[in-house]
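The data below hold one chain only, encoded as structure tokens and taken in the form predicted in complex with the ligand.
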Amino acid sequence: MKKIVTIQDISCYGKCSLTVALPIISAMDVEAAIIPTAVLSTHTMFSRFTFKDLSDQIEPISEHWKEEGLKFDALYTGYLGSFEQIDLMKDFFSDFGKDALKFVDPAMGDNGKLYPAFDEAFAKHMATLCAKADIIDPNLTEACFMLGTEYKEDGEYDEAYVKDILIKLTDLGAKTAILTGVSLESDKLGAMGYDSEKKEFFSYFNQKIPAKYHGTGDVFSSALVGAIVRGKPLQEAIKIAADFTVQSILLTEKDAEKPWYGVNFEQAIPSLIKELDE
């Protein structure tokens, strides 16, 4: 059985990070190991959330795993809470990354804004972790903050702007960059990627749903890493992850009074498994 270790916070209420990654990866017939980096009462879109940092557990867990000789097919990092955690992930990549896919979702913001806990210096530091990854999948907001590039709203940019960002992202050091939430036509939304070794661009677009839902980045990344580990070629894996994300959003529309809460990805899992097994 394939095995992914995912390292991100656990928000006890609110659908994101580990409460999303665990069920999705497991449903894809892949074992999910975790290192929780922090415990929050809710995700940070709620006000007055509690936050208990678990950074001091990362090294002891990793030391124990080294003694046990544990190996993973992929290392997948998501939301990280501090500069220190970013540096700990670099050590973790050195210790466990030799034969594993190193996947970084620099979860830090959306819609042109960073999440409340972050600033530009944090984004620049996240870029130093992206440098060590095989694949990164920022959205446009995260990419612009990491690169110090001007953020543009949908409709204000063209393909050349996206390609330029993708090249700059791989110039940071990651082999492949996938930019999520790209919209080049008013009724289409999807992902564009760049493989810096093959010097190849690729893209996949699906229908654009005119509402922004929270937590979709975690849904997309979890399904993407799962599909890659299950042996799907990258472009097929992107299609599977994007279709699953769209399905999750469509199934949330009936329930859409709180777009900042999360999406009903649970109800889209059957369609994910179906597409994965096709």
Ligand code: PXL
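Show the same protein again, this time as the form predicted alone rather than the form predicted in complex with the ligand.
Here you get just the chain by itself.
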């Protein structure tokens, strides 16, 4: 069985980060190992949540795994909460990444703004981790902050703007960059990517749903890594992940009063498995 280790925080209640990654990857017939970077009572869209940083556990876990000779098919990082954790992931990539896909979701902002805990210096430091990755999948906000590039809203940019950002992202060092949440037509939303080794652009677009839900980036990234490890070509893996994310949102629309909670990805897993096995 293929193995992915994902390193990000875990919320005891709420749909994001490890609470999303673990069930999705497991459902895709891939073993999911985890390193929790922090534990929260709920995700951060709740008020008065508790938080315990686990940075001091990352290196001991890594050392134990090295002693056990553990190997993985992919290393997948999500939300990292500090400069220290970014640096620890660089060491982790060096220790376990020789024969593994290194995938970074630089989760740190959206809608033109960084999350409250982060600043521009943090974004620049995240770029140093992206430099060591095989694949990165920032959204437009995250990409612009890492590059120091002007952020543009949907409808304000064109394909040339997106392609320029993708090239600059791979110039950081990553072999392939995928930009999520791209919209070049008013009714379409999807992802565009650039393979710097093949010098090729690619894209996939699905319907644009006029609503925003918490954790959809984690849903997309987890399904994408799982599909790649299952042997799907990158462009097909992007389609699988995007379709799964859209289906998860559609199944959540009846719960529109709580878009901040997350999406009903569990109900969409049968469609994910069906598309994965086609």
